[in-house]
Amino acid sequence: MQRYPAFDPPEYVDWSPDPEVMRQFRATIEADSGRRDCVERLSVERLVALYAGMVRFRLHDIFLKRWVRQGVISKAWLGTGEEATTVGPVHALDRGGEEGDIVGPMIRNAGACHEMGMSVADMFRGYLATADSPTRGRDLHIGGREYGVITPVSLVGSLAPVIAGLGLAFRLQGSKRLALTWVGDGATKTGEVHEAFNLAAVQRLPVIFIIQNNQVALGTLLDDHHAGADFSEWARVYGAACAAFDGNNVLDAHAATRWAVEKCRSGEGPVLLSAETFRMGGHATHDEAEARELFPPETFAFWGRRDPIGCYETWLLEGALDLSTGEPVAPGSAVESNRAVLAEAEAAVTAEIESAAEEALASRTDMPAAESAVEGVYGEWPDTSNPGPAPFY
């Protein structure tokens, strides 16, 4: 893909394969041969959708980066470097709306949001708070039920008991529908994000959930909040099922949560899934430069040679499928024609995210009223006639 100096991290900027690095990319998928299976089965418009979405997440990220840098927003929380962790799980699931499976991102999943079928046009306007985002301008944390997307929490771990009711209201129905949400470093010491594993657990129910371990939680470094190994253990502690990929590979990560759908939709949830992964920036824009000084640059440039959409996009010119014709071919016999298919899958998407901002940009016309900020906000009664006990707000 395209790359950007001016927005991209600098070890993104001249990237290219390293062998050794997509050597270990293409022994992770043949590791195990249930994911092996998965990937093999792969149609060439799922493995061309997979590239267009982390593409499109890259790139929303890059426009909201630009405007922080234009003065048109003060700050924005990105995900570089772990699109696939968020793009290969939702893939794995039922993107069928109101009546589909359920995810809760974090604001770094942002990537969910698009793929779940949101708008980027919308998700910008999260970010604008104008009239006609999401929120009506209160609140750049954005979701809609009707995507199947549940509204982030800034309190990141806060939405970890929100998916687990979500996965009992599915269990009670009778439904085959699940709930998926992902969970940080850092919030694995909350309270409540225990509380919402050994419920699920307790409960059997239906959910995924998925540790997205970026290596630091704000600035604190993961060695010093977490002195376990690693988090592919943890599930085994509440007597769940679990399983950890690589967060930088969106076969691997979208494989694992097939399995983990397959044992949803079985009874056999929850399961627990980690994934290995980095953020090639700061806790928002505002302390890039606080995040380099965190970690050594040996530590970026190994996880730099690990773009996950460099790696990939690599797999899929090298591989042995010819993306125009789906046929199966001599590994590295259709690296043009398999260029050009990707060329014009990147295309497509960045226009699509020129058309959303230039659309979001529009919206700045129709900021939300002072009065509305308290529309929506208090509840009351059906009957009035016979209002019960005072409400609690």
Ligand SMILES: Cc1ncc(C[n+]2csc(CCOP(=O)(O)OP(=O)(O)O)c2C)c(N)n1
Second form
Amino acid sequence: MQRYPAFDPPEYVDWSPDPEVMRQFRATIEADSGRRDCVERLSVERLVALYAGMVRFRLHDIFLKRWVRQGVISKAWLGTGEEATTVGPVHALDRGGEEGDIVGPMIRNAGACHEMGMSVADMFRGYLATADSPTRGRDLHIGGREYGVITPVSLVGSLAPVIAGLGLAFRLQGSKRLALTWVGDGATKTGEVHEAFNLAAVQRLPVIFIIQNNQVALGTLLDDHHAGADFSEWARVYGAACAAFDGNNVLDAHAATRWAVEKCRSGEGPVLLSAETFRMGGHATHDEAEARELFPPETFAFWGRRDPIGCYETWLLEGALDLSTGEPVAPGSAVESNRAVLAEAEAAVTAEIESAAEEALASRTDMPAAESAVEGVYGEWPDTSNPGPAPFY
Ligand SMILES: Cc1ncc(C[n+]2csc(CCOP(=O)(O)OP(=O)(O)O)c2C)c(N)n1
Ligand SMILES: [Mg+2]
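Give me the form predicted in complex with the named molecule now, not the form predicted alone.
Every component of the complex follows; first up is the chain already shown.
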């Protein structure tokens, strides 16, 4: 994909595939026959959609970063380098809107919103706090029931019991639906997460928790908040099914989640998936310089070589499938036609993001009235003549 030197992490600016990293990328998919079969069965449409989804997420972040530099917004929380951990799993779900599966995205999973069907314009409006934004200007943590996206609260860990509750509701309804959320490595240290894991396991709920280990929680390194077993071991303690996937390999993320989805739909949930990945920026745009000092440069270099988009693009370009015809070919013999297909997908996504940004900026003529902050916070009292105790705002 096109690189953006003013906004990309330096490791991505002149990115080129590292042969050893690409060997590992392929080996990861080959290592498990179930995942390999899943990847082999993916349609051209799906393969390109996974690519487009990650590009969209990256560009969404780049546009936000540009707005921060221009003073349009004060800061932004980005998922740069972690796109595969979000996009791969979402594509394994039934994205049937109000009737389909449900995701609870944390701030690092913004890409889940658009992959579930929300418009990027609405996501941008969330940041701009316009009156027509999904939260009517209240919060940039956005969702929409019509898309199967639970609007998150900013407290990390608090979504986990909500997701378990959704799983319980689905089971009681005899439905095949499931719910999925991501839990950051830092969030695993909240009590609510453990209550949710335990409840889900004891009740065998159709839920998927993805522990998204990006090696850091705000400014606290993993080693300073985590002394126990590897996250992939945790599920055993709770009595849940588990698997690990490479958080920078969208195919591995997708195939592992498909496996988890099947387990949940057949009543063998919950599943804890653990993903190793890396936050290529700061906690948000304000602390990028501090974040660079948290880790040695070699760590950024290591993960920079594993750019999830660059690696997947290389895999597609050099692969044994001609994306323009859908026909199998000798590996590496369709590089040029595959490049054209991916360039077309990228151009479409770029145009989509550009017009979404314009649309959202145009909404700034409609900012919420201050008084509206107290509207819609509580549901209607059933009996308005007897409102009960006054709500405290
Ligand atoms: C319960 C709670 N404590 C503290 C915070 C402040 N906070 C916001 S994000 C964050 C770090 C979360 O780290 P992690 O779960 O690893 O997610 P990441 O930001 O790395 O994606 C913290 C401490 C919060 N939002 N909620
Ligand atoms: Mg983290």
